[in-house]
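This document opens with one chain alone, in structure tokens, the form predicted on its own.
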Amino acid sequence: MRIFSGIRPSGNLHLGNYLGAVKNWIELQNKPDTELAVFGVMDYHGITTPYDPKTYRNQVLSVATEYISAGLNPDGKKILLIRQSRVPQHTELAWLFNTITPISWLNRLPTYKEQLEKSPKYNHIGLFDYPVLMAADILAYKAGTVPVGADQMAHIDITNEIAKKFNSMFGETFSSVKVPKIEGARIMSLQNPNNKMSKTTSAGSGQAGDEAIMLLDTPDEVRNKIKKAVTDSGSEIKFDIKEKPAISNLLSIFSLVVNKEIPELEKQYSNKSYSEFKNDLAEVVVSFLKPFQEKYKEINSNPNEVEETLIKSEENAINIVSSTLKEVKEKMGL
């Protein structure tokens, strides 16, 4: 089994990154039929975006620190860890790949749209063109295992597509692409039960603020947050999505972050009240984030230790993808 998956560094992780792709990259990678997990910073993909370049360079590496603080262990042979950046080749494959990539396949993406929509002056190709470069991540190490959310879905098809026109098109090179069943992939934002938790506000603009939970909150910072996260009408404590989409979220958390059954604390609940429930809610978050925190302050006291893994990654990932890129080049009569 080879894994590829990666998260944008457009700020510090948060719950919702761990609980729903930092958290099964772990499983995965210790999984005995994994024969190479890569897992990574996408940089590239982080500047289609707003973003500060006095401090990225930075925000990239701290999110690197994240990930190993998480429990990503990057061997830098089995297991790597990298910067999208620091692999050229992914770039060169998605050029290759644009070559044969429709415009009506990218057009009837929402993404686009979508980012446009939160900062109209990033109105560029590179936005439109995401979905190529993320399938050329993908495809340059023949990853068949992909482990993202239901919102990338979308993207995943349009891999898929690509991969499978190249093999019509010049041989059978690509395997399809597959995602495996995630729990707890769509964590919603604690201001807005509609919205995927996110980095950034819902508007686009600056920090998350209260709408998400980061890795490395303080303990008054969680339990600020989930004291204002919006609740339903009424007082049942149930999970019900349509219904009652914040109470359902903060229940889905507190089952993730505790492993015990939403039926379980639905009963465990069922005779208190939302500011009960939001309060315990609150200290079982701060415990589960608090071996994370201890870990991300030692290994960040050495960020040279840091670097120096992600090369070893980068390097390995270099000599891997530069094998997948011969190959395609030879075949389109490079």
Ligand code: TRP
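Numbering follows the first chain given and starts at 1. Superpose the two forms; the largest set of C-alphas matching within 1.5 Å is the rigid core. It should be emphasised that the depicted structure is a prediction, and the values quoted were computed from it without experimental measurement. Compared with the form predicted in complex with ligand TRP:
- After superposing the rigid core, the Cα of residue 282 is displaced by 2 Å or more between the two forms.
- Once both forms are fitted on their core, a CA shift of 2 Å or more is seen for residue 238 between the two forms.
- Once both forms are fitted on their rigid core, the CA atom of residue 76 lies less than 2 Å apart between the two forms.
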Second form
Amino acid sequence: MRIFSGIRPSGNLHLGNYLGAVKNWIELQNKPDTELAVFGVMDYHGITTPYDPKTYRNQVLSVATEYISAGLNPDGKKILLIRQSRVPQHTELAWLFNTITPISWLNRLPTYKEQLEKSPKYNHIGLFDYPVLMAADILAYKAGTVPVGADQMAHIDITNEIAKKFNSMFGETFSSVKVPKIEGARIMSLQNPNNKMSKTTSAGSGQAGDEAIMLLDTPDEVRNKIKKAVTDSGSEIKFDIKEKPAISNLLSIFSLVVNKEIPELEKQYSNKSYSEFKNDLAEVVVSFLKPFQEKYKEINSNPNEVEETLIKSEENAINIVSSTLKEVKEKMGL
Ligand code: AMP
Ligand code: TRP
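Starting from the form predicted on its own shown above, please give the structure in the form predicted in complex with ligand TRP.
Next comes the full complex, and the chain you just saw is listed first.
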């Protein structure tokens, strides 16, 4: 099994990213049938939407540090953590794929239209071409397993269409890509349980307001956000998405953080008030984040180490993707 996944460095990680995605990737890295697991900080994808060039390089390093703090263990051989812009073969392959990808395939993607609505001034080829670069990220490693959320399925479909078209034009080269079934939780906003917990909030991109708990939030920030989290009418602590979406979300978070089944928590809190429940939740989240934050602080005290870890991974990544590029270019007559 060859795994590839990536995250855009558009902000720091929140609890939803961790419980819904990163945690599962980290579990995959150690599976015995994992031959190669590559995780990327997708900094070329990140510049297709508004960003600050002054802080971007540090932002990328900070996201990489967060991955390692969360338990990713890049050894530079089997498990790699890379910056997309440091492995130029990704963009080289994207160019080659550009020459075989019909405009109509990209035109029908909802993600492009949604992004354009969010930032109308950012109407450029890079945003339009985003999925072709993503196909290149994955196929450069001939990865067959790509753990991503449901929102990325349209991009995975394009990846498979590009692979198929390449094979039919130039001969069998790429196999199909699959998204593993992972029981990733969907964590909702603390302020509006109908929306996903998200980095892009009313407070601006990358600066979650009270909606999201960031992995790097201080204990007091966590306590405050949970205290301010919306609740539902009534007073019973019960999992019921329809009638009690806010309490259900808080129960899900509690359950994942302490590794306890939801019915057990319902029983434990059957005669307790919302505020007692929230106080306890705040404390378990604070303890849950503590080892992550300690590791982050430790790694961050020596930023050269992260840089070295990345460089080691990137060197090996370049070796791996160079052989794909050689094969592709030969087949394309270059
Ligand atoms: P994003 O923060 O949107 O770039 O997403 C990065 C990864 O985290 C993707 O795999 C998403 O599916 C996942 N993710 C983002 N927000 C949530 C959430 N609220 N609950 C669960 N998973 C999430
Ligand atoms: N588009 C993905 C997202 O927004 C990030 C990404 C870029 C990615 N390239 C990838 C994910 C390749 C998996 C594989 O979440």
